[in-house]
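Next up is one chain by itself, shown in C-alpha cells, the form predicted on its own.
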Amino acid sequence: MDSEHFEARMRGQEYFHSLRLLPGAWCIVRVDGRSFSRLSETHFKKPFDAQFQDCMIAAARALLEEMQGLYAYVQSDEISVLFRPEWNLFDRCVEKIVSISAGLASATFSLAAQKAVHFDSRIWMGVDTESIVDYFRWRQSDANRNALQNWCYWTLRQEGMDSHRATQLLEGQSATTKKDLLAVRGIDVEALPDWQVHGVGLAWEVYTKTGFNPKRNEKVQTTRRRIQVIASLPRQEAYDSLLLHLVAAGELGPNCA
C-alpha cells in the first residue's frame, strides 16, 4: 500500500473541528472540577479546606503561565482565566484550548493533591471591557452564594442532620435567613476568610530585581514579571476598578493589591 495514500486516508477519518475564537474578542477559559463534591467529602475538610485552595491556586498559576493569560480568578472548584483579544496561542483553535486547559489543570491539581482529579473546560467570549467586568462580577457573586450555602449545609451536617434533610431545609431560603442560621450558632459571615467568600485572584506584577555584574564589578537592576496571588480581592466598584486596570495595563502593580 502506498504510504502517502494510507496516511491521507487515515488522517481523513480524524474528527477534528476547525472552530476558532472570534478575531478581536476577549476570551475567558473556565475550568471546573468534575465530581469534586465527592472528592472534597472524602479527602478535604468541610466546608472549606486551605489545602484544597492551595491546589486550586497551583492549577490557576499553571494555566496563567503556560497559556499566557492576563488574570485568573479562583472560587470553589472553578478557575477563570482571561486572555487578551490579540491572544493567538494554538492559532485560537477552540478544541486545542479546551483540551489543553482541562488537561493542564487536571495534571497540576493531581500532583499538588496527590490524588487523581479531572477538570472540564469551556470558553466564554466578550466584545468589550464592560463585558469582562460583568463576567468576573458574576463569578464573584456566585462565590458569595456558594460560600453561604456551603457554610449552612455543612454546619447542619456537623450537627447530625442527614444530607437530604439539610438540603431540604435550605432550599429556597434567602441570604438573610441563611446568615441568621449561622449567626445563632456563633458564625459571623462577615468574619469568614476572604478567599472563602469572595474568591482569589492571580495576576502579573512587574518588579525590579537587583543582581551583580562581575565584569563591571557593580550592581545591576533588571525588570521582571511574576505572578501575584491576591488573597483579599476588593468588592463591587473597587473590584471593577481593579479589573479595568488589569485590562488596560496588562499587569498588576504592588499598590493595587
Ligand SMILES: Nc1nc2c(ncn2[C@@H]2O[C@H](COP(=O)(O)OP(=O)(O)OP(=O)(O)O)[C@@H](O)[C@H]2O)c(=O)[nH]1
The other form holds:
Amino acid sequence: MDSEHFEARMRGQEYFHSLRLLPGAWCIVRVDGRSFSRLSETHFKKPFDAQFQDCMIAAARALLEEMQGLYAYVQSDEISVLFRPEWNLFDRCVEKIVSISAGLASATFSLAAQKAVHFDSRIWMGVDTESIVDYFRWRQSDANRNALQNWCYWTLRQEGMDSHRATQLLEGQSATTKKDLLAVRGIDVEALPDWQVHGVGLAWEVYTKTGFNPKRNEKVQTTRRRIQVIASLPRQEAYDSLLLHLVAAGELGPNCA
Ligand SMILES: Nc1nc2c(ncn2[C@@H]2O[C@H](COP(=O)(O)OP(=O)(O)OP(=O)(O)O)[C@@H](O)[C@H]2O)c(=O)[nH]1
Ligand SMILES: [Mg+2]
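Beyond the form predicted on its own, can we have the form predicted in complex with this ligand?
First the chain shown before, then all remaining chains and molecules of the complex.
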C-alpha cells in the first residue's frame, strides 16, 4: 500500500473529525465539572463557596476570551458560552470545540483552585434568538432549583442527618415545602446572594480609555473592550431584554449593566 493511500485510510478513521456546527446556527458550549459533588464535598464550603465561584468565573472568562464568545453564564459547576452564527473558530469543528473548551475550563479552574479537576463539554445549537433566550432561562431555572435543593440538603447534613436520609427526605418535595424547611431554621431564600440563586453572567463591555500622545502633547481617547461580571442578573423579562440586547449588539450598552 502506498503511503498516500495509507495516510488517507488512517485519516478516514478519525471518523468524527469532519463533523461541523450547522452553518448559520447559533452555538452554546456548556462545560460541566466532572464529579464536582465529590470534589466539593471535601474541598469547598457547603452549600456554596465564594472561592469555588471565583474559580468558575476565572474559567468562564478564559472561555470568553480565548474562544471569542459573546456571553457566558455560570451556575453551580457549569458554564454556558454563547457564540454567534458566523463564529468560525477551528473551522466550526465539533471535536475541536468540545475538547478545547473542556481543556481550557479544566486548566483554568485547576490553576485557580490549586487542585486538578476536569470538565466535560457539549454543544447546543439554535436557529433563532428566541431559542437563545429560552436556553438561558432554562439554565437559570436550573440554578434556582439547585440552590434550593443544595441549601436544604446541606442544612440537614449540618444538623447531623446522613446523606441517604437527607436525599430521601427531600425527594419529590415542592419548592414551597423546601422554602418552609429553610424558613423554620431562620434561612430566608429571598435573602440568599444572587450568584447562588440566579447565577452570574459575563459579557463584553465597551469603555473609553484616556491615554497621552507625547508627539502631539495631548490627551487621546480610545475605545476598548473588557469583560464585565454581572453579579446581579436581571430577572424574567428584564433578563430576556438583556440577552436580546447582547445578541443584537454583541456587548453591553451603557444602560444595560
Ligand atoms: N461545596 C460546593 N459545592 C458546589 C458549589 N457549586 C456547585 N457545587 C456542587 O457541584 C455539584 C454539581 O452537580 P452535578 O454536575 O450534577 O454533579 P457532578 O458530581 O459534577 O456530576 P457530573 O457532572 O455528572 O460528573 C453539586 O453537587 C453542587 O452541590 C459550591 O459553591 N460549593
Ligand atoms: Mg458536574
